[in-house]
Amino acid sequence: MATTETQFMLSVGLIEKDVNGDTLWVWCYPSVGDELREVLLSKCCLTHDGRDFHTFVFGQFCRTWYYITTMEVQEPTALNKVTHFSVVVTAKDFNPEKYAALSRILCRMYVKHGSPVKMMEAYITVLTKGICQSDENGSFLIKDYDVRKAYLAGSVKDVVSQFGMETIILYTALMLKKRIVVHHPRIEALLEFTRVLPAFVWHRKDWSILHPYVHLSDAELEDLKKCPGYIAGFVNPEVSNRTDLFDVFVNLPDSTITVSQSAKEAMAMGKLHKDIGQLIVESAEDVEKSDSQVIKDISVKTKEILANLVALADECEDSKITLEGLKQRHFPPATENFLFHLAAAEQLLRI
């Protein structure tokens, strides 16, 4: 059965806002560390003084994914002292749709029974059998949520339609494992945009670089700085001044992309970039093509570049590229520069 799938689940927790306006972490199974608990409370919209209400948010902290579903308590229920509550699921895997579906069922159970016991029972059933079923609350089957679906859920075409040829800056930054910071005041827009970006480097299938919802807190920034390259989303506009955090800054509301001074040399663009950029734009503008076909087109081009890089490496000692070896090829300067930094990102460079 789905044992490997179910082993991704780590915990389920409950945050409540009561009639006095106090927000508290009230229950958890099996447990969550203190530092992660603080982060989860800060992500839960119930601690934001009622300014914004988000039914679902997700993110990552210290290699743990979290998924938070929030509900308002409306009709008379067993929860007579609670105005809102959030169900928090933590897991090892990136799969927002899967955990949103599970959380909705857990929320409905909590509203109906007013006690976390039924929630815990359902969670354990999913953990052990990969399924939970109840007549009135809907059913959940873990095997309905393939990770590839999660990877393909966003729209690459939307990203290209917003940024056009400038998409090549994002592609280059991702290929070179640079630090990309994205700002938008609306968390939903951030989650939608940032989750798409790892698909531009499909050959890696690595969504661990995604940190879609980060606050400017010491604990979160320390965690972020441990990653060599990342995509980090921030709602706080102050992040634009934190040049220590990014190589590339994306201002989503203004549709602008800025390369930081320190990354300009590695990110220098030439004819190769222009050709890849045109391929991306033409593929994305083709109305006949689906998002997954556009990703495939980009991936085919990427694999071609990587195959050429590996062929160069194979001709070198220890199958590692050197700058001298690249110079002997007489590539245009921007191509040589890109291949040098790409070799470093792909661990094909002799240091």
The other form holds:
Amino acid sequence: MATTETQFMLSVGLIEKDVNGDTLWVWCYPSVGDELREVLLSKCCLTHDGRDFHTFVFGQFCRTWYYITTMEVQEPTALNKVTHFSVVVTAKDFNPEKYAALSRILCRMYVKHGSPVKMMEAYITVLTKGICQSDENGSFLIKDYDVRKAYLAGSVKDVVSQFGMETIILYTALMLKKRIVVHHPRIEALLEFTRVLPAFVWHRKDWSILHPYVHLSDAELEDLKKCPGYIAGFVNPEVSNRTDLFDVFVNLPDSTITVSQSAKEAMAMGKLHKDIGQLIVESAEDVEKSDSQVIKDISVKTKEILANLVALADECEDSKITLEGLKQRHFPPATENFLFHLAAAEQLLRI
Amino acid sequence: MRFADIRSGSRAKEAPAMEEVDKILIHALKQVGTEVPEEINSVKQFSSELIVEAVVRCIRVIDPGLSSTLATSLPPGMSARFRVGMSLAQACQDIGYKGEIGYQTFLYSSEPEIRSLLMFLVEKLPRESAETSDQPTGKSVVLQRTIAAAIKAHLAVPWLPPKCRLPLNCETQRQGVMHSFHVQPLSLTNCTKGSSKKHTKEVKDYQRDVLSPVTAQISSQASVVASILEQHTAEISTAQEWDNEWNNQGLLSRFTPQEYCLRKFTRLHKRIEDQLRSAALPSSHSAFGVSRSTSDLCELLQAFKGSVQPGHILTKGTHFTHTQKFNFTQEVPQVAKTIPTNHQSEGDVQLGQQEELAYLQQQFQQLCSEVDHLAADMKHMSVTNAQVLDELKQRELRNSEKEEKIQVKKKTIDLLPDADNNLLKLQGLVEASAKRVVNLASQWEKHRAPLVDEYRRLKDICSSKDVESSKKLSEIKSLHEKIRVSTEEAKKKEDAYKQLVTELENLPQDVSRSAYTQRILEIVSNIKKQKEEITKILSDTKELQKEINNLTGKLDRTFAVTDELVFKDAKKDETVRKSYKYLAALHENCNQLIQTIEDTGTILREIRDLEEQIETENGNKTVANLERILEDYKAIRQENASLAAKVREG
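Rather than the form predicted alone that you just supplied, could I have the structure of the form predicted together with its partner chain?
Shown next: the complete complex, the earlier chain at its head.
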């Protein structure tokens, strides 16, 4: 519904970099808390001494999604003394395309008029009506941007082609709600890769575990630790030393996946995993299948496993599985271990 | 005429200058080893033998190789003398004398030739003073040199058996005098000027009443010097390092010294933390390439961890390590038990041991199974704990979401009865608030924009001031550098001055260098004055010459004009013809006069030149030389005749 979707938008803010080299948070509506402001300033590429320029980055902090679009100010302009600026839109939902489009419109408005008032008008129109006139002979409609499209926007095939059979490690980690840390020096690659990982567990459709852009700062790590399982993306290579932060570490440039010591026991894999891995790889290698079809295949297999698990649970009293119940089935140890932890993740385990 | 004055003046000054030169030459020759009799004061009085001796000795010093065939005295025979003269001349030319030289310079000498030759040779003598000027100056160097000299002297003293030694040598030849360099920490009061640390009253009292003096703080007398040296050097080096660091980085960072120190401390602290953290991870077989250099730190940290109770380790170990640990503990009591067995009988002992073994093994099995149970329980607990937490979190989130939805729905329900109206009202309200918000935003913008501009402007000013201040800082730095360099130079020069003064006092006083330097300076000033006078005269001459040319030109032109004028009228008038003839004669006579005057001047100049030449020739004592040459020629002829006679006879 359009109305509930507009309720997702929380605030819009403006960060400017001026000719003195200062990066300032100059304006926001309605208001942005201090901690979030600090985090947003650190995410904005303007504070990084002009090393890299990222047009669009997004991430999550304290269950708030932020989308930052940065633009360079070209002459002629109504803005004097400003060299670059970023528009930050915070919202409760995950939809990078929608907010990218919106913030592009807002950016252009700001450059044209030189004052955030016009920008705010557009923002309020979107907030109240869900539609806004853009200067590109069209209008921005919220309902054009379905959340499903955002979920499916990433490419599963690329992930599988990069890691091959090792994709099963990612799948297992996601199923068991483990902590995955991904590293890549370039933020765009990081965002592209991490956003598709929750699609492996399509039955949950939970993108709140995704924290695609995290820095090694205390506030953000505190927030990260509140989630039991997450996918966190880091640009800083030192994160590989922080074994307290992850169970699985993915080094994207080297295409390696490592499981940390403490999680090796829970992530033990057996024949079941081999089968699933084979299925994933075959499905992804099929040229005629699209990404969404691959995701569908994986989710079908997942549903199968979950159905088995639920069946097992139903046989026990109060529909909860116990370890003894599993042991009675005489599964191979790896499969038994996996099912045990999966039951815990799906809240089917008796406490 | 000014020229004559100047010439005679310079010649008058030459004589005493030449005396000085001769004195210097004679002194130098005496130093080389030539025996110059006391009454000889000038080169004019040198005899041929003396000349030869002086030259040979000089050559010997300058170039020992050349002088191997030369003797210091002239042989009696004329031909031999001739030969010696030739070889001497050759040697001098080999050394590099560019003037005309031959056997006649030595046998039939003339004063100016001899003087120039001796000056050349004396200049060529190697300078002894060159060595001392190369050595570094300074008080410490003088001290070191005296120490080196003293040690050399000690080493030169021969070793004597202990009973025969003089008390003077006992100290230095004994073995037991050496001490090793032991250092003990000292407690000194802070005696730097303007000490930044303010001591509390208690500290001051302690320092005054309780703290013992430095010499009493050290247990062994031998370490006093070492400890004081060590403390002092440590203080000096910290002060120097701090100065260095502050002058280079501290000033640039624009903090006060305390702030700078604080920042440095926090920075280092953080670095140590990071290092410890990365090294403390107990993963010796991690795949992340932890550097090997942290392995020492790992061991150190393991040693710390080793003191923790073993129960702690159970949580992280696997089943296998638990059993390993218990294997070890099992062996230990076994070993302990096997020792006190000697006085019991063999069979009893064996039985007892086996019973104990069975009992302990049973216990061990029990414990193992208990541990297994506990481990499994813990695993189960952790997993269920995670599940429960997850569930809790999800429920909380759903709760909050639902609460929000309830709020909205409640409000909607309240408005539902009069739906259409309320909808319109709501829309109107929304639009109105939107407009109001936009209005407020534009008002706020009116306030905000100037503030931001102001901020940017001030920042701009600040950064330009930064640029200025950094320029000033670099200026200050360069000034510091200059000050340092100048103080060093001043110190060096003072040291050199002191050293040279002491050396000067130690030098022998036979030659008064100050007299020489004074004369030299006088001569230099005289020459300067003469040069000025010469330039004046030259300019005067030029002026005169110009005037002469001018007048001659005028004269010619006037005469030509008059001549024409008069000649024109002379054809008609008789008197004019006469006056023309007179004019011509006048012109002719005046020309002759001028010519005569010029000739007189030329002749006077020639006279002067010839007089000078006569004087120089007179100094050559040519007549005496000629007589000697004739005599020698006769002597050579006699020798030749006698030699020829000898040859004919034999």
